[in-house]
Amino acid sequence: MRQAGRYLPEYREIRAQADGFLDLCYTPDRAARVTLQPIERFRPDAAILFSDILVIPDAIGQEVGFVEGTGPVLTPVTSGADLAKFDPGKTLDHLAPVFETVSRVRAELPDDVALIGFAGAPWTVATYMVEGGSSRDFNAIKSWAVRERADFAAMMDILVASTTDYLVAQVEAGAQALQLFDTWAGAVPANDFDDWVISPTARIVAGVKARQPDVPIIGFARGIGDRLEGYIRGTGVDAVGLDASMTATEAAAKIQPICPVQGNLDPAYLMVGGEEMERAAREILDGLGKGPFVFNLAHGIHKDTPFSHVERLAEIVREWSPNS
């Protein structure tokens, strides 16, 4: 997860070119380099576009930043009527640059290199959208959503129609597998997670499949413990995402059984390196490894980890196999 970023000399560099992190989102050259500097370097199976979660409510029409230190910084929906004021229908023209950059991508990666598209969940969305930013308690959105039903689910609504038709031009332009990321699905209040996380990625998964029917689907809902197998069962993902939470044991045992999974790696063990990242790593492939896997983070790549370690990290995946 995050392949591209701040670890990562070149990415500074170019970065450092942009005006601003969006305008790197929306430059087709600049994005499609970034997207392509860890094929390079580490040679993993698949290149995971690199974009934001947050480009959705910058189409619709929400006023989006990012600071410096402080990270996304959004004009906050209050009302209904902030909802009046979004268009979902300006979605693919606003993005068309992210398609072109997809596109890109696709024609210069190896035939046996996947590309990956990605979009925030509408819950997780809605999180930056409600709060401003990012939250440690999400009082604002979890009051709003119970005090204004209607108007939440009119929030839903939007975002489950522009996620959509985003990641089925994702598809179109050349995308190959496609994540949908609930980073704060943990947050949901057990008896609000149907509505909140499930039937929203629910309706995106069956609106993709509907116009893509072959491309896979991946879900990550972050720290949902025990709600995982409803999770998959109820949104219809063809594969999940792992936490750190779960161990490679119980995964096999409760989860590879239903479909495939993809992680789990603490990124607190690839910033550390050495030993104990290793076994870490060789737990997880010799846990997860006999049955459909693919390995991957537990989520991001820390800004501060060296890239020596990603470059071992990735030389003990393709050494690995089932007998070693």
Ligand code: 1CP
Second form
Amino acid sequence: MRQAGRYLPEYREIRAQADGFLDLCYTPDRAARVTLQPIERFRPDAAILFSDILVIPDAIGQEVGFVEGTGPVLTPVTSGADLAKFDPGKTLDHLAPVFETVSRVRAELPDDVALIGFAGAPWTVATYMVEGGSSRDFNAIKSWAVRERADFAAMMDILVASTTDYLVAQVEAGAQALQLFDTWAGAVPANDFDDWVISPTARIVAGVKARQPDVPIIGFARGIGDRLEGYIRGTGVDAVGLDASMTATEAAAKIQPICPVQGNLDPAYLMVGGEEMERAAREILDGLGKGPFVFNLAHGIHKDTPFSHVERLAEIVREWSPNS
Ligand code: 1CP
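Since the one above is the form predicted alone, can you give the form predicted together with the named molecule too?
Let's see the whole complex now, leading with the same chain.
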């Protein structure tokens, strides 16, 4: 969850040298350096590739920009006719610099630090493509997806094809695990959950496993509450990231018996630091640390987080043992 980013001075320095955020993602030398920065500083057990979920719309032919202070800005998809512009066949060529970054990072990382590749899940990527950026209510995408079901399904097909190729190529370049971010899965109406979240994710998981059977895939479907168990069974992911809505005790009882879990300290605790952070982190470690578990945040690091808190958190996690 955002190991790199604006809370790190060394990230801000390299970011300022790049000609925009996408340029940073597509310049292997710089992207590799910002991937490695948090590893050098905090020594976690895994690195996550520096890239973004919106490189997929960019690769297939949509205009994508990142505006300082606003976030992502895309020329929105407004009708089925817009889909003719998109070509999933362009994915591998366009994203070749990302695969180069993966190889460089893998070569430079210590052997015992795993490299995690990632992509956005189709629903979450589609929200940016149709809304034209971040959204609060997802009204444009939801009304389009309901009104024009066939067009929406065709867009999901494009995203499934492109994302599958993208993830397989990351593994070929050196990624040892993959994570699928479905950050906005919680906005999907219950009756559309199978079609908009489960099925596209299941098709990507099956497509990746057909070509890379051994790579573990972590699903992160944020805000789906009680549908998480159905998500695990329906998608075939090997592990899940937890958002902050579940306690460690609940996750140990309900989710860990099905699969390994990753999570789930709310980034607000990292921002506050001190005893509150320590207590919340220990609660998670005590609750989940005896089973298959990856300690992580429940969501991305806030840009105003002091990195000394991240340092302290890494220490707490490393020092924890099941008997402490
Ligand atoms: O320099 C900057 O502008 C910093 C902000 C930033 C960073 C560091 C963005 C813009 N993307 C990233 C990198 C990123 N994004 C990573 C790389 C790993 C790392 O840095 O540790 C990853 C895994 C992502 C994933 C991502 N991008 C998600 C899913 C995870 C999540 O946070 O829920 C989403 C939704 C995005 C879209 C995105 N990228 C950036 C912004 C500002 C946004 C929009 C977020 C929103 O709509 O709220």
